[in-house]
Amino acid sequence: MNGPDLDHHLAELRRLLALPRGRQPGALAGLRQRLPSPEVEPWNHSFGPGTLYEAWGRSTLMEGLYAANARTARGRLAERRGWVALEVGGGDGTLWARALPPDARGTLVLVDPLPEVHRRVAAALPPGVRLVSRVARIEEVAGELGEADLAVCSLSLHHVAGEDAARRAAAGLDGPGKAEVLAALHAALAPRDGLLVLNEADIYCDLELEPHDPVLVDRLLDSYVRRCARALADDIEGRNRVAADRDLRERWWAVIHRWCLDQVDAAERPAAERDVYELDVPRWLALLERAGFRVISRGFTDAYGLFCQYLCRP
């Protein structure tokens, strides 16, 4: 993509964001029709240098999240000898590369369904940290987590549909929901007086919202376009003072296009087939309390009010 094209697309996005909320869905549909559709790698499946995921990790949104999580993890694990940390959804291992000093010693239990994630996280760990890989979704191994001093669930539990197993069953799904996963994390942390670090977007779009519901469309647009795409556009235009070359700016635009703008299509899918089931802050607080957690701190890790970090004790 050449510079003028990127500038033109950004200008169209800015015009969309300036419209009244009720006119934004129609404007978004028109914008997407006008955008070219280049072939890019599937989201969350490629993690190395030059990928969309790597570009996403360098955004202002993720820099703030990584920094907050790394401070918390570093401080928590420094207090414990022979520590055990648990991570649900590992990404490319950036958290641990930032949080752990070269002489760190402990065990990291990683739960993620993608083997590539386990390889990336292993490469990011200091030599004294042992990796225990559970190549599975958290719902599949929630009852087999063992004990931990720290658990990190960063932008991962919104992939678990339904607030609990009963709500999942009503939608034709089996297995545990968010409440049961949180209860399993509580059971893992309680014996060691551990700490849960949870990061999630402040938006509600769980199973109760049916396909094509205008409320669902508006909430997806609010999270992915009004906040996430806006933040990335600010990065591209240098408003956040992030150092970025042309390649990185183009990859940020690809994330806006293929993830933020296209994600609103989730509103058209059957509820059981969506890949995002977010909860807003009040619902996360209620669910954490239901699972037995005490929230000792919470706050947004970005200036856009998108990602909230919850620090919780059992």
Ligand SMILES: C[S@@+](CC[C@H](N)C(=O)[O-])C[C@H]1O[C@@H](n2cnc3c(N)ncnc32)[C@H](O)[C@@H]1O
The other form holds:
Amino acid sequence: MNGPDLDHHLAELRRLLALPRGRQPGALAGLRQRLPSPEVEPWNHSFGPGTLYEAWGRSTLMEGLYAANARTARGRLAERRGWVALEVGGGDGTLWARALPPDARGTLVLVDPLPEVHRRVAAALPPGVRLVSRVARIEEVAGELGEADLAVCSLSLHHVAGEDAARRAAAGLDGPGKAEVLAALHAALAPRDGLLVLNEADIYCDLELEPHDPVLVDRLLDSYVRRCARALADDIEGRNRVAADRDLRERWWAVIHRWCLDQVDAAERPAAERDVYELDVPRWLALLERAGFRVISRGFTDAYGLFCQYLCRP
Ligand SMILES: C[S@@+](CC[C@H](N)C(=O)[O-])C[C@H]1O[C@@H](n2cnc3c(N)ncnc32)[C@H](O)[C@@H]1O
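Mind giving me the form predicted together with the named molecule, seeing as the form predicted on its own was just shown?
Expanding to the full complex; the earlier chain stays at the top.
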């Protein structure tokens, strides 16, 4: 893509963001039709250097989240000898590359369904940290997590559909929902007086919202377009003062296009087949409390009010 094209697309996005909310879905459909459609890697499937995921990890939104999580994890693990940390959803291992000093010693149990994620996280760990790989979805292994001093669920629990098993059952799904997964994390952390770090977007779009519901469309827009795409557009235009060459700016645009603007298509899929089931802050707080956690602090890790970090004690 040449520079003028990128500038033009960004100007169109800015115009859309300035419209009244009710006119944005129509404007978004028009904008998406006008954009060229290059082949692009699917979300959350490739994690190495040069991928869109890596570009996403270098955005202002993720820099804020990683900085907050790395500070918390480093402080927590430094207090514990022979620590065990549990991570649900590892991405490319950036958190551990930032949190752990070269002489760290401990065990990281990683639950993630993708083998590539386990390879990336293994490569990010210092030599004294042992990786125990559970190649599975958290719903499949929630009852067998062992004990941990720290559990990190960063942008992963929104992949678990439904607030609890009963709501899943009502939608024709079996297995645990978010409440049961949180209860399992509580059971893993309680024996060691551990700490849960949860990061999630502040947006409600869980199972109850039916396909094509205008509320669902508006909430997907709120999360992925009004906040996420805006933050990435600010990165591209240098408003957040993150250093970026042309390649990175183009990958950020591809993230805006494919993972933000296109994400509203989730509103057309049957509820049980979406892959994002977010909750807003009051609902996360209620679920954490229900699982027995005490939220000792919470706050957004970015200036866009998108990703909230919850620190919780069992
Ligand atoms: C958006 S990435 C977040 C990665 C990392 N925690 C971060 O903050 O950058 C989501 C991760 O969760 C994993 N994931 C998706 N569904 C999951 C599930 N049901 N259980 C565990 N991990 C899951 C994905 O494979 C991916 O590694």
